[in-house]
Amino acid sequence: MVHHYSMYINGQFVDSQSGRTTSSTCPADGKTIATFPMADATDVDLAVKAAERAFRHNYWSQSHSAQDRAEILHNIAKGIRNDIERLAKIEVMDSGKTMTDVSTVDMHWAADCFEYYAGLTTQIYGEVLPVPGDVLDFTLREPLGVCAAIVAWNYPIMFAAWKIAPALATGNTIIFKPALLTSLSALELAGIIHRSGAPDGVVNIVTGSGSEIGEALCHHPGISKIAFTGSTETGRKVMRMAASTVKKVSLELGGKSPHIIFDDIEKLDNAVGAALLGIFFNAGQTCIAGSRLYVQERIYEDFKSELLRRTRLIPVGNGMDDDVRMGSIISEDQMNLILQYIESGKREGAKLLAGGRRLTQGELSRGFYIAPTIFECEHDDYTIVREEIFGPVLCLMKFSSEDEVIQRANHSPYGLAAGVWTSNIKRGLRLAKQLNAGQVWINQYLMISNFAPHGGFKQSGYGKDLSKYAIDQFTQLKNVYVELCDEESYITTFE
């Protein structure tokens, strides 16, 4: 029997006012997993009113101390940890990811995120300012009010944690809109939040079409901030819509990240492993994927040979199989888009070295699978080098000098992440300063920590997720000036 989920509004599990529903289909085998509501603007308005009541009338940010909020965040983290295997299985069926990745990485990172912000709740404060004169001048860091979060489908439980945890830590209330294709883990999280002690209306989760619900959230006058994770194209639309009420906006958008390998590396195997992880983790459906791989010419052939050998060994299949290391693509539409990019690479003259096709043997024919794909590219003008593919497609390129690779790496409208491999730490730090990216790894790739900020430059967005810097995205700064001098001041001249 297919399970039916409800949304979570004002502490209640409810269906949409219209009664409309949709279903979740497993991209690994095409089976229907569950049904859930399709909300519209009416449901959004109910969620906003519930969040407003929780914030303004129930005084969530004032009557609940930082310690109270910390306890709730700890309870959410504990709820995730106590149910990791079941939650991971639901996430894998809903997204096509692998059980290994979700159960050992995603779920733990999500729980860690709630715990991290629980620890920050008592560290959110302003400062005294050295204003001249006999005055006391200080700042207060205050919550924004009702926030909304709209996220992509590639890391469902992690994105929920990244948005909900800092919003609650700072005393805001929130409406969370998961991606239509991967809504189930957020709806499971609603049950954990319900049992955590969070007051009614503090967290609301609405599901449905991104265009319909997203537009309602962006235009709603009761919402103070939009936190968005998704494509650059959709991010532009969010900015335009949020401008109608001058909402605060933070955007974590697309990327076409360069991964640079210098010929002085000590262990070629480690760099090859990082290159494979950087592009084939989560079937390449990662905004920070190292999709442009630049290898210095002296080691290029050796590196290419080992890269291809190990690529052909990657087990692709249903993510519920413990031996699988790369799962399915999220949907048929996304799979077809990736295949179109692959065809454009062939058509424009890039040399296909591995993969480049849909996998249909045996049970794979029931899902959406693409073989790990590598193109050898002579220059940076191919469509597959310039545009974000969001799939398991790597562009392998040769470079000669440091100056050349910096120029090529920066020649992109994106600036989300970059990786540099070198045994020369001075060179690594030089590149870290010169690469136009919000996050640069040296002798590593794809490592994200709750303690470190995550976010991009240029058309990869602005604002930061994670770390103490995310607090800035969910608070506003107020200045308070107190006159301490009893003597007459310039004010008397206006009497």
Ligand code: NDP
Given for the second form:
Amino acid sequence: MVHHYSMYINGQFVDSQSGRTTSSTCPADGKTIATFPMADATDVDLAVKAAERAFRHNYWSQSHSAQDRAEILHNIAKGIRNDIERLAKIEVMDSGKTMTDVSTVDMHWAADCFEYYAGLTTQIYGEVLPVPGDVLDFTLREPLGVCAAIVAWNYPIMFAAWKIAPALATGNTIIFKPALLTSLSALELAGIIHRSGAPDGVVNIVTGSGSEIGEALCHHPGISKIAFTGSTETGRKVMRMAASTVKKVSLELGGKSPHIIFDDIEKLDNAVGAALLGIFFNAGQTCIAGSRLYVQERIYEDFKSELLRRTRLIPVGNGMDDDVRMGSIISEDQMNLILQYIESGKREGAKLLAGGRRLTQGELSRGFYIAPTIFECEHDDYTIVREEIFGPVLCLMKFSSEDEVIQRANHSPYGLAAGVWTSNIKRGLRLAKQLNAGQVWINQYLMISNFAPHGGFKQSGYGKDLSKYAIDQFTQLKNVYVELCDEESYITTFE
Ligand code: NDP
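Let me have the form predicted in complex with the named molecule next, following on from the form predicted alone.
Everything in the complex follows now, all chains and molecules, and the chain you saw is the first one.
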């Protein structure tokens, strides 16, 4: 019997008003895992009304002190930690990710994120400003009101934490829309939030398609802010829709990140490992994937042969299997899109060094698997070098000088992340300053922390997730000017 989930609106577990449902299918083997509601604009309206009531009438940012909110966030973190194995299994079945990654990274990180923001609730305040005169001028940092979050499918539980935790820490209420393809962990989180002590309506979780409820959220006049994670194309639409009611928007969008290996690295092995992790972690379905790999010419051939040797050893398969390091692609559509990019690489003359095909042997035929793929690219003009593929496809390129690689790395409409491997610290820091990206790693790749801001430059978006900087995204500053002089000495300059 397939489990049916309900949505979470106003502290109640409810089905959509229309009664419509959809099902979640495991991309690793095609089995149906669960059913859940397909909401529409009517359900969104109910969720917004509940969130408005919770914000305005109960004014939860005032009725619940910073310490109360911290306790709720801690309770949510505990709820995740107490149930990691079960939650991880559901996430793996829903997304095709690997059990190793979800149980050791995603779940812990999500719990850590709630704890991190629990620690920040008491650190959100304004400041006194040195306005001249007999004056006290200060700022208040206030919540925005009802926020909505719309996210992609590649890190479902983590994105829920990244958006819900700072929204609650700052005293907002929120409507969270997970991706249709991976809604189950958010619906599980609803149960944890329900038991956390959060008042009714403070968190609402609605499920359905972006074109229907995503758009309804972007247009709804009751919503003050959209926190969006997804493609650049949808991000543009979100901006346009949000403009009609001048909603605040933060956008975490696509990327095509350069990963640069200089010939002075101390250990080739470490840089090869980082290059593999950078592109093949989560089957390349990572916004910060290091999909453009630039290797300096003197070590190029050695690097390439080690990269290829280790690529061929990557175990691909059902993420439930402990030995598997790369799981399935999220959906048939996404798999076909990746295969089209692979064909375009071949057609345009890039040299296929590894993979380049769907894997269908044995049990794999029931899922959507692509072999870890590497193209050697003579130049940066191939479509596969320019466009985000969002799959396990690496473009390997040779470079000669520092100036050349900086120019090539920056030649992209995206600016999400970049990695540099060098033993020359001055060179590393020079690149950190010159690379046009929101995140630069030196002698590392892919590390993100709750303590540090995450977010892109250029068409990779704006606004930051995570860290104390996300607090700015969920608050607004009010200025209070207090005249301190006695009334008799008060001077107006008007009449
Ligand atoms: P999409 O932009 O297709 O979808 C993202 C979310 O937006 C989903 O919840 C989707 O709903 C919703 N959506 C789709 N259409 C609309 C619309 N017209 N109005 C409002 N909401 C809409 O991205 P993907 O899910 O395919 O995710 C992959 C992309 O996300 C990649 O470009 C990747 O780089 C980027 N990304 C960026 C990250 C970052 O931090 N910078 C992190 C992770 C991913 P539904 O799918 O349910 O229909």
